[in-house]
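To begin, one chain is listed below as structure tokens, in the form predicted alone.
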Amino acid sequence: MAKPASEPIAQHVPVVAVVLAAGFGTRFDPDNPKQLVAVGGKPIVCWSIEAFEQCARVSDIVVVVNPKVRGEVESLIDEAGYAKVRVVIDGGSERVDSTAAALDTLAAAGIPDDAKILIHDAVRPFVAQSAIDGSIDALDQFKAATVAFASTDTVLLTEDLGDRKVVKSVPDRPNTYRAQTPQSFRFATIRHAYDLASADPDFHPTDDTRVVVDYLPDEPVAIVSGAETNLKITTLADIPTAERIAEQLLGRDAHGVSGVVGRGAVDPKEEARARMHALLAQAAGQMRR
């Protein structure tokens, strides 16, 4: 069951979380999609959706899935009662295709250019509320931001020398960070970056920040503090660590930090889907006043 969200906070633009759950994770288990694997008794995708469901400042959630598991994900959303999930859409063969599909859906719904878009990998199930809030706040000053965690290791930049990698440079450690998600943007900014990137035949970025850095190089991308616990579950070897983090978080909940409520009498999925276009259109109308 979904945990209760706090009271809504008045905002001038929509804050939309895009949860990317379309990858099939062949490095994990090709027969067992990692988004549906339970950690701490809860599917990984549900951890990620709930993080944004609980944030009062997030107005809408779009979930992007692999068509092969769409039915299972929709059933999980139904059972948990995630009232902010407006739509579940099919993703593409690559991560950038899934982001592009979400952006197209939002554009078709008439979302305003100034809307705040938080794009999150579903396989980072333990994103902190402070990271979500920090991302939303960063977009008041910048048009792009990413959650990142300061590197505790020295990072080596390499190049090829024959069949071997060699060190090209060693950046100062205080300037090195490990990228995490959510990665956040004003809608017009990320939409424009993707429009430019789509004309590039060599366009194969692994995250959305890279799209802005490469195609809008004059647009600064703010750093929002991440955490070691914002783990990306990539292989089966990550599961024991994820279980330990889940145990810590669930233990915290058990001591009264947050509770659990059941679903109301109204089917939240049907109600949310019916309201999706109306809500986003209303937000667009407010922006034009």
Given for the second form:
2 protein chains.
Amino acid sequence: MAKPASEPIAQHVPVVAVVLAAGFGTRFDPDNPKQLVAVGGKPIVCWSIEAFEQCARVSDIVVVVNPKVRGEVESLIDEAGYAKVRVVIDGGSERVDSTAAALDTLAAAGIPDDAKILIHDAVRPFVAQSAIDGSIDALDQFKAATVAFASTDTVLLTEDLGDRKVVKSVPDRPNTYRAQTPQSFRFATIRHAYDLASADPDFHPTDDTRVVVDYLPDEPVAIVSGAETNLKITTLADIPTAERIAEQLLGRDAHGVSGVVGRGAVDPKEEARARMHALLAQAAGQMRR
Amino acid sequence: MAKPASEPIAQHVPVVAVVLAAGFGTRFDPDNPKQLVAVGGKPIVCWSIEAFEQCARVSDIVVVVNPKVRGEVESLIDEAGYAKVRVVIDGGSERVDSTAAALDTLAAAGIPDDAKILIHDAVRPFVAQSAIDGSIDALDQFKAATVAFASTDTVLLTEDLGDRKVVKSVPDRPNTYRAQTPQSFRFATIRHAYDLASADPDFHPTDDTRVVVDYLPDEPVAIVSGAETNLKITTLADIPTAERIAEQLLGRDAHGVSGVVGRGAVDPKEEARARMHALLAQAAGQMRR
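Same protein, the form predicted in complex with a further copy of the same chain this time rather than the form predicted alone?
What follows is the entire complex, opening with the chain shown before.
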């Protein structure tokens, strides 16, 4: 396929971030969805979207929401002028349903098989640019990768013995990692894994990597270095730690390291629509190769 | 064996806490060993010792130190008047060496086979009384138990592929726990496991539970509920979180929930010596059953 010389993004394939903001954490304040809580004065979902806005190699962002917060999330996106957000879609009741919804949308848009898809939990607001870059790089060598952080605690694998959990095995600590996000895949790979998984009604993974590991066992999934600060905000008890990290990051902002997102000169919603059309056209072209 | 009616501890067997303070964390400030750093105005090692002092069911405490900090730790114990500390012994270069040293000391003291041994990392200063009680209770049903906290992150088990870590498997999240301490054992059980392990020069576990799991695979190890606050202080970055937890606990202290440790009316060192003699005598009696 001939690539138009004027294509704004230098890389060969689209790099699409899918920001999953559909969870309705039952362990959190039920009246105040955690992805909308502000830390460092900014809603958690905005931190996550901005991480991908700031990475020049990410071409497009898809945001997956719970229908109950759609209005608020759309307002936040409009106000901040996130130029790469192409579409806000409704997720499902479980994490896998939300990922599946995003994959269906991308398939309907005719995204190419070799597009790089970075799936990120919105409630991990402090993902580092190095983790995003590392994920994009890893997909040049592997078809799947996940950001993960080496466990400092020994991990125990358990089983049930009556009404009690007992230890089944203790894996070597250097080979135990705590999964973080983004979890990244070539589009055809994650799509294929989800197709296989959808035939299994008992499959409810908490993790996209697992879909590949379990259904495409011959496909190695690379580990990309995460960080302790890439924490998942699960309960209200996580907020003080999150505030401290936000404070550190905003301190850096004042010195110009981040904070590149601002209102564009053009209407961001108009621009986003135009770019979604461009994406669709580009994707449709690449699909035919 | 006839039990003397005047025995001060109501329970049948000694309950010995082994506080491991021998680590010299290379990830921490090398000039300031982490177990001596103060949080909430109190050295970390003191928090850990006090947790077992405060539990009425714990009869004796053995503290394992690095020879370099022995003087300071002994001074802290004397100043605080910890009445249950029987002996301060030198640990080894690895965690297993320190546990082995404690087990040798207990064996030399003729401690009974069914004594309950609670092995605790000094750098987990905020262990809850419920975790200690739960450990002692679990040993009525099991010969080994460990405090552990259910992982909120998905755990990935990895393997090496060239110079890269790749995911080998993704265990079910409800069956993944992060090991904490205390890890508790009937004395004969942990002693037997260590005897078997000592024959294997390649065995360097980071965890006492693993010694039992690997060398006595038919012996179930029960999980006792831990808590997020029972954190392991590994790097300087953990100190702000530790300070916050200390603040909360000290706030509770002001309302009389804890803080039971104070100077006794008698010279604590003298009392400790007397009690070690009593322990030895009691242990020697019980060994013959």
